[in-house]
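Shown here is one chain on its own, the form predicted alone, set out as structure tokens.
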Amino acid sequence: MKEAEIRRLLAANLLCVFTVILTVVVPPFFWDGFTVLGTHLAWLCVCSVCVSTLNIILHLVLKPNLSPKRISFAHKISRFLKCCVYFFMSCILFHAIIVLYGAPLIESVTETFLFAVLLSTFTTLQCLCMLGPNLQAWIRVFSKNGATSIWESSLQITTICSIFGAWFGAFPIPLDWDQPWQVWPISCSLGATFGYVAGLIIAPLWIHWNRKQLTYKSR
């Protein structure tokens, strides 16, 4: 395993971490009263857009899963449209799952959907950028020993950390603490964000420490 590839992964992940931090620090300079807690829905939109944009740019620049086959322009358009449909379906699916886990069905629909968009940005969008709208590749990557590159290993770690972060973020909501960050879905979205950031940092470090044991085979 080449150290240069691990450094590229680390640099890309740190850029994503830096982008998340900027979504908290930069908007208050241009938006009076902007805070993560006070204007949480606005922050959800800003964070989702910024992280999505950076992930797409990084994929186009780094091309971690570049196919040796030449792809026609029509195929690229079809692939892009499928990715858009998959992302929208992911938002709807996450929204339904969140409601089944106890989120309000009718009340706070906007809050729930924007949280679903954020969670899709941290998970589904990365899969679409790296694997495309190929469900078989998704199943392979998230199966045991299914990753074929350090980028897919990083995808596994960040996706799992984001989902678990969102799940753990729900624990404080029913507690009688009467804190402003317990309002739905602040703690869950912050948990997902912290999980995403933690996954971005943990992934290259874990891969570096286990590089001698990791033997990727093309499939």
Contents of the next structure:
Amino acid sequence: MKEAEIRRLLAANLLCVFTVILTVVVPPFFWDGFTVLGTHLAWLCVCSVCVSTLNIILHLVLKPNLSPKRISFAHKISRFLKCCVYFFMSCILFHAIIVLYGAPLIESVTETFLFAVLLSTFTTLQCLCMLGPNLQAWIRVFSKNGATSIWESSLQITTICSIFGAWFGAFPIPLDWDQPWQVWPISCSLGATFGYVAGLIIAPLWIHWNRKQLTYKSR
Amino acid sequence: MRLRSGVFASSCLLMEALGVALFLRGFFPVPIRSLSRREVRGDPPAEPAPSGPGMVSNWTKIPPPLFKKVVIVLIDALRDDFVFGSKGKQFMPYTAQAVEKGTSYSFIAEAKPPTVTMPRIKALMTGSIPGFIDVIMNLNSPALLDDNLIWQAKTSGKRIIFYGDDTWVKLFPKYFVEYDGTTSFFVSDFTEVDNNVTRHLDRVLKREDWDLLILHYLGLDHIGHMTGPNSPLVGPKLNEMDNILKKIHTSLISKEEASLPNLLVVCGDHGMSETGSHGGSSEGEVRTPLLFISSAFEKRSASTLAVCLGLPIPRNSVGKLIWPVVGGKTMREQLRFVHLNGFQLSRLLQENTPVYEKESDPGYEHFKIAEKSHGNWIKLYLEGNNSEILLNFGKKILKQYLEALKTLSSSLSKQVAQYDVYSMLVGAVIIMEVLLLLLLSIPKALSSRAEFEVPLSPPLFSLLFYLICLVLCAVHVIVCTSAESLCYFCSLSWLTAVGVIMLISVLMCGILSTIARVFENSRLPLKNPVVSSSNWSEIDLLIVTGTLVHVLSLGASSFIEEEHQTWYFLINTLCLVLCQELCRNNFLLKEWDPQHSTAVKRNFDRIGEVSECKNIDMLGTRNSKLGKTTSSAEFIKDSDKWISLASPWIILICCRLLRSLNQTGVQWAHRPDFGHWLTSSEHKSELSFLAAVSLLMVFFLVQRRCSLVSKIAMALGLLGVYSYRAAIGNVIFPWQHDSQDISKNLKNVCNYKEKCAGIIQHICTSVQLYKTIMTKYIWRPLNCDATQITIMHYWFGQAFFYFQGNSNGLATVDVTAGFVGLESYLEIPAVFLTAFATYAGPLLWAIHLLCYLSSEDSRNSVAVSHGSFCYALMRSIPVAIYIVLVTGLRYHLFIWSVFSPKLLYEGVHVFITTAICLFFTAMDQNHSHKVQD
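Now show me the form predicted together with its partner chain, since the one above was the form predicted alone.
Shown next: the complete complex, the earlier chain at its head.
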């Protein structure tokens, strides 16, 4: 049971990694002059859209948290709307935090906001898919020893990795190397992406490694 | 010997301060000096003798002067674009015209950093490269003893008149026939300071009894300091300067006789940066114009000036002649000039290099060859040869000479960067040993007893100690006897040196015995289970990684330039982590009510683990702490909860605002910032409003705990601060009647309030107090231990250092703060006030830390001790690592522009931290005595 689930998780994560790679490789065929560094904003849009659609599809197909109850259609709609609001709010929150970290307030608002959207895709969207708009569950998952399944552990790891990636991505900005990728927000968004990819790869391996220690209490 | 960890930390810091002082003394090279200055000056060298026998050139005298009278107008902080740029055309029409008409030679001179007035004057007059150490002595100028232009002029009977900055009068006492010094200490004075110079001009220009007139105008520099290079005040000032130049020039021309023309030299001693200050090495600060205006023709260098005046070239000058100025003379004279210049340079080089390298220097070889051919040329000349051949040959020799001069000059400049490695090494060894000792004593010093057994007596009588002492003494003797270059540590008296050596060996033995004891302890009882890092809380993790990241970032020059970004980044992260911690504490404890106790227990376990991993056995306090946690969790009111949840965000927003108050660093320094917006003249009312509000805020926040008398005193003090600012003209005084009288009164008041005014340098500082109180909401609910709190305070202190507008460049040190309330320059108060104003942020946070920790005293009696120990540790880690880095990078391209200023900052910070720690310890001792009584 456990082994099979880990394998499913690995497949899903590898699919995500694959999508991220595709967003870099595929668009140049359709769009002349598309590069990650040159047309960074476009890449940010493409990447967040692709990753979010894939995540939603995976969520619908795999259904990691099976809820036995039948939910009415209206409830589903309200849930969906709530998710949208939550996502938007998380974008705003990330934007605010980035500005607090020192991003310019008025100039390059689009860059900052798209970066915030990318971060939310990597973090909030997954949480929304997995846990729904349920703040209590979020707090539970993100506190110590709070995960109740493999999927939630994976969620923890990828989220933390993407945020750390973005955090480390800010380091090279003050250096005077005059590289094209030092421009705001390229290094940060690349860092977040690398962190996300690393998290996706590490999560199944780490869970596999520690499968003896990981005993999930049922709720 | 048993020491409390606070005492231990401060004694460690004292030793470290000694080490830092030694290192700094060794690192900043003593500028190249010709050994004995002017006494042994021989006669000027004769023209090289022609090789043939019987032909002796009889020209041994210095060439006659090129100009009769020379007027040097030195305009402080004159940037090159003020003369040559669009501003020059607009505001200095006469000068710009002179440049275009071709009656002048104009250059852009590159000043070597440090671009501060006193070293620059020294450099101009002696031709040497200013030492970095000169910055520290910038304010206090003892008489210049090296060979210099003024001395040369004086001894050859020239009469010199000087008006302007009284630094000159101090540097060259008794050299001037007539002088009037103006002080540069009233920085807000833009007009009087220049009028005091100009008022003599009419009288002097009419007279005939002088040869050299030096005028030093300070007004432009003052405007730059107060309002920056783009202020509307700059234009009129430049215009005023232009009129003065016009007056001098026309009077010089009118008096010119047939014999010799007069010369007008216009120069700046340094430029100004985009923010209006100077001291660093940015483009604007380094480039200054240099104009030679004279009707005779069409680098600021002591050599050129000397030749122009017909004086011997100062011995320590490392400069070259500025060629076009002396062009147009006969070939013999030209050759004579370069020969003199070359001879002086090669002698300087010889005196400063070891014997074996003397003959091998390429510049020296070039010079010898050129000298030889010069001799041949003289022979031809004296034989009365064909002028055509003579001219061509002469040109060739000239070229050789110039090449030789170039190589000589550059190899001399390289010589300046000589380090006193032995002193550096001794200092670094002391610092590293102190750091090791501190690191090794962490477990003991942070334990609940906060006491540290200093292994003093066994090493003092051990064989090892004497052996180390002996070996070090031997090394010392060997190094000092064999060292050829100057070595500071060797020049100390032998008693001091032996003292330092004993200190080193004591530290060494102490470290060894501590290591031995640690090993014994770990072998005997393995009671403490190995604590893995997974038990660390996020805050611990962040603190450790943050410290490491910051220390490592010091190795890159751009991270030093932008160090403020590192700190802002770290405190932001710290706030977010705190927020997360608060969220968890609040929500988790609330929601899992059935599992409440377990959650608390887990929380407590975590605390326990944390403390265990730091070997803090809080057995005594455990129970009380647990009780407190539960009770506080139960009785937390909703409002309190929300305030504590919101406080990290408020702090984050405040940080963001403060961050835009002053842009510092290098890359983004030109961005418009809030501080300049406020201080610009259009926004005076906003500034006054803000200042008043923040002063009121300070009053209302602080007055709660004060008695009536101190309340009144404080109110008066704050009122004094505001009115002082108003008198100076920074803010608007609401009732503005005869302000002259008021300001006179205020000056007296300010003598008492100088400290206050020093603190409230910027408004930002007063916002600080407000914020300091805000933070209290955070620490209380989170039961952090003293260590964490200390480190957080240290971080915030560092961030505030940069919020204030400081940076790691010397340009941002606000020297004006040193003269608040002082009638004249007094060295010690000025230095103290400047240091106080610069380090106001870290100091305030340290004081707040002390208040907080001593209020915690009832709960944790050793909090203050822990605090001071951590403070010492936090300071010595970056210093030790940075010293190693700087030693490794001492031939880096940016060593003088980036790394050395940072080293100075670090050094001063160590001294200040030492003072803070001593203060902490004194408070702690005092307190514990009281408790015992």
